[in-house]
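First, one chain by itself in C-alpha cells, the form predicted alone.
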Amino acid sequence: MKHLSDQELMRIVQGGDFSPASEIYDRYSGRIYNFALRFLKSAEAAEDATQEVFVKMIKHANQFQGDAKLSTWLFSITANWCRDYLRKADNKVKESEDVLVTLPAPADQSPDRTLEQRENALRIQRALQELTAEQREAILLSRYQGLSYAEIAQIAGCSEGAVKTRVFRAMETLKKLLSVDARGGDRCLNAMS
C-alpha cells in the first residue's frame, strides 16, 4: 500500500475497506501529533487529538472529496479538535506546563550547543503561547508543517489574505517577545523559518 497515493488510499477507505488507514496513519500521525502538541502544549491532549483525528477520518471518510490534499483535510480536523479542546474552560493551556520536544543532538555537538538549542526551543514555545489561537495556528501550520497559505486558509476557514496577516502579526509579536536577548532571539526566529 506504500506505493498508493493518499487519494487512492482514501478511495479504498471510502469503499469500506479500512486496511489502508494504517498506512495513512503512518504517513501523517507524527505531523498531526507534533502540530497538536505545539498548539495545545500538552502531550496527553496531543495524543488524544491524534487518535481522534484518525477515528474521525475513518468515520467521516466520505466527506473527503479529494479536491484538496489529504494532509489539508487531516490538519483541518486537527485544528478543529484543538480549537474545541481549548474552548473548554478546564483545558486552558497551563503556564506551568513546559512541553519540550527535541531530537537527540548529533554526537559532534557540544553540550553547550545542545543546552542553547533547548533554551531557544523553550523560549519559542513560551512565545508561541503568547499569540492568539488564530496566529498560533497559522504560524505552526506555515512554519512547522510547511503548508501553503491557501491550504491554511482552507483549514482555518478564512481568506488567504487573513492567513498572511495572521502570520505577519505572529512573526512581529514573536520578534518583540524574543528580542529580549537579541542574539538568542534571532537564532530562535531563524530556527522557525
The other form holds:
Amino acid sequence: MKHLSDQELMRIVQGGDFSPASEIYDRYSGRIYNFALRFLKSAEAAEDATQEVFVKMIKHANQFQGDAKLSTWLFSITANWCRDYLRKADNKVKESEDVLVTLPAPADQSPDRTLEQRENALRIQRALQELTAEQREAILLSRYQGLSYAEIAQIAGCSEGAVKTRVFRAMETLKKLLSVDARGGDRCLNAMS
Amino acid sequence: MSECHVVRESLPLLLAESLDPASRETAHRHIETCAACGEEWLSFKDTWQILGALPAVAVPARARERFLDEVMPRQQAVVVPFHRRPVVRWVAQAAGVVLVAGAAYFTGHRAAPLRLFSQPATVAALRPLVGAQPVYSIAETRVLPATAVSPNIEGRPDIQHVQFVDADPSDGQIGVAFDLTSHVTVTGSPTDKSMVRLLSYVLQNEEKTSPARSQAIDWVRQTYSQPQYANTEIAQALAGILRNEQREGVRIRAVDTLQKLPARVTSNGEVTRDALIDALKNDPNPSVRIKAVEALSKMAGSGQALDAEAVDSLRQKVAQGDENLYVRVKAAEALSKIHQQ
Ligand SMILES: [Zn+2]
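Given the form predicted alone above, what does the protein look like in the form predicted together with its partner chain?
Okay, now the whole complex, with that chain kicking things off.
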C-alpha cells in the first residue's frame, strides 16, 4: 500500500474495501492530531477529532473528489469538527489546561534545557489561544501544515484575501506576545543562572 | 491601501516562502528602503521562528487501535478452521443473494482491472434489498461471485484463514472463503477462470495462506478429479507443489492428486509432465516416485504420447538396480503401454 498515492488509496476505499485505512491514517494522523491539539488545546478533544475525522473519511469516502488533495479534504473535516467543538458552550478553551506539560524530554538533554523548552512551548500554546478561532486556524495551517492560502481558503470557506488578513493579524498578535521584548525577563533569568 | 500595508500583509507569505518571485522582489526592495516595514519584517521573522519551537506531539497509540477497530471490526465466529461446515448451504444462499442483487452492478465490470479485494459487493451494502433481519450475521463478510473477480490477482495478497465451501449439489458451485482485511467468500463454478486462479494461488502460496496445504490439496481433488472439471491450471499448481514443497507428505498428496486428475489434463500440460518426470528421477521419497510413475503410466495408458525425455527417464528407472522394485515395475508397465500404441 505504501507505494500507492493518496488518490489511489481513496479509490480503493470508495470501492468498499477499507484496507487502506491504516495506511492513510499513518500518513495523516500526526498532522491532523497536532492541528486539533493546537487549535483546541485539549489532548482529549484532539484524540476525538482524529478519530472522527478518519472515520468520516472512510464512511463518506465518496464525498472525496478524486482529483483533490487528500490533505485539504482531511483538514476541512478537521477544521469543521474543531469549530463545532468550540461552538458548544462547554468546550471553550480552558485556561488552566496545559496539554504540553506531559511532553517527554529527550534523554540526552539537561533538565534546564528541557524546562526552558517546555516553557517556550507553553508560551506559544497560550499565545495561540489569544487569537480568534479563525486566525488560529489560518496560522496553524500556514505555519505548521505548510498549506497555501488557496488551500486554507478552501478549508476555512473564505477568500484568499481573508486568509491573508487573518494570518497577518495573527502574526501581529503573536509578535506582541512572543517577541524577544515580551520574553525579556526570562532571557535575563536564563542568562544569570 | 498603502504600499506599506500591502507589503506587511505579504510578510507571512514571504516567511512561508510562498510569495511569487515578482512580489517577493517588490517586498524585499520595500523592506530595505522603509525603516518601519524593515523593523516589522525582523519581528515577524523572530515570531515565525519562535512558533517553530512548538514541538509536534505523537498521536497516542491507542487512537490508532480505536480507529481501526471502528472501521475494520475484527472477525468473529465466521472464521473456523478448515473442515466441512454445516453452514455451507447458508453461505451458498447468501452468495445467491449477492449474485442476484449484484448482477446488475457487475454487468460489464469484468473487463476492468479488478483487485481481488476491492469489490463493493458487500453483504452490508445489500441489506436493504434483502430485508433487515435475515441470515446475514455475516455482515462483515462479503461474498463475491467469482465472475465478478478478475482472474488477475494483483501482487501477493496476504490471505488468511482459508476455508473451502463444498460444491452445492443443486448447481455445483464451490466457494473459497478467506480473510483479507474483511472476510471474503468467492463463490462460483469450478470452471470459472477466477475461481481456478484463486485456488491455484491458495495452493501455491502457503506462506501467505494458512490452511494446511495437504487439506487444501484434498479439497481441490474432490472437485477437480471429476472429468467435467478437468483443469490444466490446477494441475500446474499441483506440479509446482510437487517441485517445491519440502514436506514429503504434502508432495505425496500433490502427486497422488495429479494422478487422479483426468488424464487429458496432466498430459496436456508440459509443466505437469515435467514435474512428474523430475519427481520420478529425483525425489528422495520412494512413495513420491511411486505415485509419479503411476501418474506417468496412467498418462501413457490414456493414449497420450510421452516425449522422448519421458520415455528415457522411464527406461532408466527400469534399469536402475538400486531403485524400489515397485517403481521399476511401474516404469516398465508405462513403457509397455507406450509401445503398445
Ligand atoms: Zn513600509
